[in-house]
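In the form predicted on its own, a lone chain appears below as structure tokens.
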Amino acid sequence: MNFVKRLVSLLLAFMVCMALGAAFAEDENADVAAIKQRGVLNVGVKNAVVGFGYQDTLTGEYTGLEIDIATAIAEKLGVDVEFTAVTAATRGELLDSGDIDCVLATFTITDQRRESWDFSTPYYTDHVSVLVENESGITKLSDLVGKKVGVSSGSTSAKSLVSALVDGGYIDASAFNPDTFDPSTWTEGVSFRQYDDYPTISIALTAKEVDAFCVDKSILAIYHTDSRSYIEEEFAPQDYGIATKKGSGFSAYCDELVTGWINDGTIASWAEAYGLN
């Protein structure tokens, strides 16, 4: 009888441990489970950046490296994928509000941004550059002193440009504090005008509202024409990662997938297909 009681006690203890373990695992992956239960992965993407996230105006179809990554994540989850067009100014807000589960939108990883969101291992590295009209005579960083530069609201491009100008000795370093930098108030050596999207900056460059257009070179490539040129310098490497809510159980899931696809060459093959290598 004592043996039976001990056996029952051991079985009960085992079942309790299993239940607790299952509950812990379920809690740990609650965000992934919620997406699976919903049946849809909501992803914030760019809709006007060829090669990364571009939406055909006629068919509505999205294409690009970041679209392929998002689609592959949804396939791994066994759910559909829905895309929401975001800008540098709106992507963080939509992620915070829960309207989207993650952001794949040329979102550069920075220490400051890591304080607000989780990021996966970088899936692509770009550099910041500057596009100008040929007739402007601007060919290098030093030529930008005294000029007005168009940038996207919420991007890090303006700070990267000022940092490059400081490093080159073209403007006074004592005026630049990266932690408090604000492009809307910066006037030392160069000034900025912020816009909600890239096509508007391109129009502003044509209209001479600004003297130059500064952002990641992969984005500038869309607006490069025979009458426009890049300045000589590239600067500020930009690592793009998948952004997810801070502390989300979905963060580790995305990182594991991206790391695997980097190691087996899948992401490199996607990038090559879009001419990004």
Ligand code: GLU
Given for the second form:
Amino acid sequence: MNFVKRLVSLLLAFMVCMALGAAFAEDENADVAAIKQRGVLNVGVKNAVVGFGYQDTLTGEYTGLEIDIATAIAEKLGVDVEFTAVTAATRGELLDSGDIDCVLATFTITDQRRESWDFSTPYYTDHVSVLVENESGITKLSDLVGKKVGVSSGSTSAKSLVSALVDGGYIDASAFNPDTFDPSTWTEGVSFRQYDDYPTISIALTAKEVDAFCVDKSILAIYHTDSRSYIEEEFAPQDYGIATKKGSGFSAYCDELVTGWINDGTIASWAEAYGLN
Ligand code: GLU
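Next, give the form predicted in complex with the named molecule, keeping in mind that what was shown is the form predicted on its own.
Time for the whole complex; same chain goes first.
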């Protein structure tokens, strides 16, 4: 009899545990649960931005602040992390298609982009600048008037530059509407040539196909040689956030982690390790 009683209580305890487990699983965010079940977090990162997302071409190993953040998110999820190299032009599409779960790729948070994707609290702020060949004689923003500037398609760079030129009073403000601005048709003061990736812009600068190369300073760093210089000004603060699919349950998960790591100084210490300030 005693044995039967014990068996019944064991069975009951087991059933309670199962019910609690099921309730907990139902409660868990479905998007987060899907990543856990897959066992891999797919992250879109840059592969040539030193200190943020950089891939060693010999070892294939990725390093940088964005790599550390992505790795730590995967660790929290208890899954492996897989990196896919993205560009300014491809990162949004890869997120939309579900090829990647999130983007940590110097992705600037803008109101326009918030309409398409969710962004976490910013984990880093950079500024836009312009790189030129020393022999060009260009040293400051106003010298860019009348010049052709290389930018990446899908980036904030062209609009930021025009906005800075307008703010400086170097070009006529009346033609500039930030909501409808299109680098491919803009000819007021400066013109733009758009490229798919940054190495191609660097080659175009050497070949004098463009007079200047404009993007965030973090991205320009690797293309800065002895024969090239930044112009004097930096402008247009760029807040980098983790982008996730719009409305995904994974967005809040990422934001909570990043906010925690900002508040406890973890992100600052990772940034410092890469010489970022
Ligand atoms: N951070 C800028 C942007 O999001 C520059 C482009 C890039 O990240 O490649 O548009």
